[in-house]
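First, one chain by itself in structure tokens, the form predicted on its own.
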Amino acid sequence: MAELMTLAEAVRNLVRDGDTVALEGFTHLIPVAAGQEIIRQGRRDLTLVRMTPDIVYDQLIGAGCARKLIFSWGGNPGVGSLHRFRDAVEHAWPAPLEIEEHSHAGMANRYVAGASGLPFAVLRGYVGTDLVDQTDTIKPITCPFTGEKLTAVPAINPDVTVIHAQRADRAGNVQVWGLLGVQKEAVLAAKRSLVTVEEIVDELAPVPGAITLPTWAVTAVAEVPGGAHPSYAQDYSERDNDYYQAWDEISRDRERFTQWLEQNVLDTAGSAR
């Protein structure tokens, strides 16, 4: 059953050095505040997982939290590259970063396999790409019924999955709606899970298209209004496009990035979501 905690308490209790950590969200509901709390608490040697790592992963990598990244696309959405990610891959700064690249379909199927308790997923993906030659976790497999050549990818079972949602009730049931990615599957696949929410309410009123993660599927819930900023939370906040634009310049330079990190994340009195 989910326990209500502060964000700092939840990260302290759930995220450990060396863990495999997935911070999932797609376009909106990206758990930026939780990612920055992981940085503040100095976690190291993490294997970060996400279908579409964006600026919060750039921040985690630049802060030295990551040892490996498992992903299918990475970038500053609508702007350009992730410069701290590039620096880590190309120049091992602030530390070497191992990468494991998949397709979107491959990553989604890996989460589904993990959530289903299966060891791997099978799909018709990767045909015509060189990912099979570059990524050890992509293997050909022959269908025992038709003889068709398919592709197998191993399940993802994060030690911790972190997502942001609109709200939860006091029993720890979580309600999320709008544009969804693989948040549900990522939570169900994980050993432990943390959900930050815009608000905690007495009762979850029905919302068209919403899904509910039951309290037994969630380890901890933390109330963090604005916890998805600079992404948005549908019906609660707007996307901060200026932040994404500004990040391109901030992240290009190591010294400027380090100064930004000190002022906006590590200095808790001045940290911004």
Given for the second form:
Amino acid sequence: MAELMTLAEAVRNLVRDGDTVALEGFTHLIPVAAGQEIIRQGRRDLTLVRMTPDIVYDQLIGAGCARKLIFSWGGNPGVGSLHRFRDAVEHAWPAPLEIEEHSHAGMANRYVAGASGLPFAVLRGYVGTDLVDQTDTIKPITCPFTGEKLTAVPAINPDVTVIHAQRADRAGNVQVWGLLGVQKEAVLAAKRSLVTVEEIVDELAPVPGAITLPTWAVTAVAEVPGGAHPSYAQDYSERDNDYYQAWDEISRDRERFTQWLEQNVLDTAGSAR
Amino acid sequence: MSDSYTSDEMMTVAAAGTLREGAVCFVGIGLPSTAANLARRLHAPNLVLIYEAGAVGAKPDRLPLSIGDGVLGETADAVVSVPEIFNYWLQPGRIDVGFLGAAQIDKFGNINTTVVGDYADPKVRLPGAGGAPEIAASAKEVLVIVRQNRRAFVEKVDFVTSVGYGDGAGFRERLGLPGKGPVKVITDLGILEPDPETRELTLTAVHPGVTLDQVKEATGWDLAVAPDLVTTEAPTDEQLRALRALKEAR
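Next up, the form predicted together with its partner chain in place of the form predicted on its own?
The complete assembly is shown below, putting the previous chain first.
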């Protein structure tokens, strides 16, 4: 059964140094407040997993929380590069960052295998690309029925997955809708999970196309209104495009970034903005 | 016909023009998305737009600012998960056209969006693969839209993120890649198409006012030129009006 906690409690209880941590969200519903709480609590040596590491991963990497990144596309969507990510890869600042690099299809299938309790997934991709030579978790496999050459990728089973959703009830059942990315798979693949929600309600009214994660499939739920900002939560908030634009400038320079981090993350007491 | 337009506008209009009415198009953000949405407003109102964040049949009334912009989900025929987009819609060959951008492209249409320089010690770390490798492998055809200069148009890409024609004729067939590969590369200077025999990208059209020397100068290899090189039609006033309205819509 999911326990209702504050964000600070949930991160303290669920996220440990050295963990493999996935904060998923595909432009929509990115758990930014939770990522910043991980920074505030000073976690180190994390293996960060995410299909589309964007601003919050730039912040985690720049703050020195990450040892390794497993990903398929790292950028500031619609704006340009992630400068803290680039600085870590190109100049090992503030620490070297090991990378394990996939395509979206590869990452999505790794989560599907993880959620399915299988050791690996199969897809028809990657052949002819240089990714195959750089990434140990991409291997050729032969179909036992047709003989076709395919690609195998191992399951991802994070120690903890964090997502943001629209709402939960007091029993800890979670409801999430809109562009859902790979969040359901990431939660079901994980050993522990934290869902931050816009609001906790007495009863979950049905929403067409919504997914419910039952309380027994989730470890902790924390109410964090605006916890996806600057990304958005459909029917609750709009994407803050100005923030994404502004991040380009803030993140270019190490000093400016460090100052930003101190003022906007480290010095702020708990929870969302 | 209008004579006051930018080379980016020329490129976007030319790219939109290559999209057929009714085609199912897997769209990347940026220039591909702009061109595809322009095509929907001009000659291809029933173009089906699929975005990797999960929108199937998106009909945005303004340009999405990111791949998961709210306007995509809200206007789509269906919203599905990311595993579904890649496994059910792209992989089995349901996509007619994959529409990609590039940081580097080489003379066999291979695309790099991963690193400039050595992988372990890169000069520039780029965003990475995203959905592109599987789009390049499995879409029936691929269109590429990219600004042409020597930094982007290199003889051989530093890293093959997405396969074009590999090292030339027969490469895709040997690997069993299901799609046909890049059929057109649309740039701000002209259009390149693979030679039917060698698969080397060959200049088949230049945009109005662009000289052959200019295109060669902007290409990092000895550029092949089609014997029947044509000049692209300049954008019409109607096309430019539609493009500018699209870019201004918020």
